[in-house]
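Presented below, as structure tokens, is a lone chain in the form predicted alone.
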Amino acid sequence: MKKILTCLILLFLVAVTYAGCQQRATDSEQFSSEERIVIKFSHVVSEMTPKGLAARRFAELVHDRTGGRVEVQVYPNSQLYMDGEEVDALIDNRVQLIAPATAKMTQYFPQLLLFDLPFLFEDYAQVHRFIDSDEGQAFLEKLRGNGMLSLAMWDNGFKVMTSNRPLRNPSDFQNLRFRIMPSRVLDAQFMQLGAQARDLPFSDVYAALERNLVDAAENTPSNIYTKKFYLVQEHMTISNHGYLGYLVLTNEKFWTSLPEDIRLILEETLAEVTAWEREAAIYHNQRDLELIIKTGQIEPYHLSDEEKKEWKKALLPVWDTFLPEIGEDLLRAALR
């Protein structure tokens, strides 16, 4: 009986496996190589961040809504390209979608410097009010060039400071070495506070903090938690001093070459995922901040209202420096 039972189980497993293979074969052969469309989506953060989750959700919905004709292949954690490399890859059409932080695109679109201004946005509602406004949408539509086309803005969240000494007053920043993204505003922000700024790819941040190549960094709770930066920093100042957003970009030639019906499905799905991603960003940053604090590995500190006023006052000259490039009208629209 044991032998018979074993044989039956083996036959069942073989049948299931064969059926699964047959199903996969049917799916992949449903369209010819000329009809099937592959979109490579490269990003540098964890799959469990708001961006990572949204990219995966977009891929799944697109597969379902096109009946498998379009396959969005998502490559997180710099699996394909690191910071600085993915933009060139997009321009060359080696990937078709990326979602870099706005800071990393300021060299191509200088008005994006707006999003790096310290204490520009008070909360998510203000961010979304600006992006969804006529001025915000007109601004996003102008972000095209070098073979790139902007499709949407996704949230990461509001940044906090991590460091190896407490940061409560502007004078506490003196001589600290901060990792930053490649943005002239962020560089000026830390210079204004008496610190040094060092531009490093996101994939190198943990090692740089661990080896004391830099002393501190600014990031969102979701990035700090998923990349475990709290293990190599002693203090965290919950300042919410800057907004970190992503610009979803595509290769313009590739995008405009898509069949109209496919492009419409992609655009509608991306709009839906963008709304979903906003909620995910709020949830994950709140949750991950709590999880970071619960680890007991880093000492948290919430800025008081008076301390925040001091930070704002100290950083106001940064606004004055970049206002000519950003433009008064755009800044005014963001502040509504």
Second form
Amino acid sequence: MKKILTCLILLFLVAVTYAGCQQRATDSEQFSSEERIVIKFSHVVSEMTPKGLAARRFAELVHDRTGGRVEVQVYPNSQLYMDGEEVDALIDNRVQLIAPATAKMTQYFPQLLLFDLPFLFEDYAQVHRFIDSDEGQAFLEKLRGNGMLSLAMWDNGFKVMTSNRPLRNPSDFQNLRFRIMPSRVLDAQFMQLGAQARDLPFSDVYAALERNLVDAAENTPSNIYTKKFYLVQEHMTISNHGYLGYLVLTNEKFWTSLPEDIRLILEETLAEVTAWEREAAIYHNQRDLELIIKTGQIEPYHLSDEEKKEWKKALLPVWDTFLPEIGEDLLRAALR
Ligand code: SIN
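Can I get the form predicted together with succinic acid (SIN) as well, since the one above is the form predicted alone?
Zooming out: every chain and molecule, the one shown earlier first.
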């Protein structure tokens, strides 16, 4: 009897231990190397920007929802690849997710030039109306080629100008050297104002401003704050003259080879994070603008409505130049 009881207790202890192990085994160790999926997500900005935070959130949610089977490794701050390298890395499947600014993808998908048109969007609501519209969705669907597939669009926000002299009127731009992202619209924008444009990778901007290789730049408050550009510029004009958004891109072959259940989880999670990122972008850009001003390191200037009108008028020829390439239908849909 005693023996039977001892055996029963032992059996019970083994069963409890096994059940405990089963419960705890939610991490990647439970998957064989064939089952485990690693997704490298490379980007160039700080972790504390809307894109950086969204990439991290995506990684965490995917880990939880796949029980650790899918590991999204996020590499911020150009740690893995910088501008100009990350697209090649995606095409070669050395990374599986990137989220470059639309401006940086205009050489692959020229209609993306639309997003760089000065004063195209009044506010985030207009951007979202366009992206969520049938025309906007059909446009995003078309963004595939060279082995790349677009999955979503994320916001950063509206750009302001930073410089070493006050910028209030179009004539103030004469002969200044502006750092730009590689987009023909951005190049034309500064040419139109009598300035020069220099295309530089994001990771080189701080040093270029510090060493006076360029005099000025345009970016969003979240990028200016997290990369401390306000320390190497004297003036900031809050112009909100252009929108900066991102294309979340994957390697098409990689994505379509994923098990269907996993791809579904990734796509649903991405849609959820995209909605979350929109809120984060509004919040962080507003907050970071306040934080930049609070540092007292840069002289802020809010462009008046009258001055804004002058800038718009001066920049109208840029729209005319690129309209044939962008297409009237797409432009009309974005203006709704
Ligand atoms: C980014 O927001 O990803 C970088 C933008 C820039 O290159 O200015």
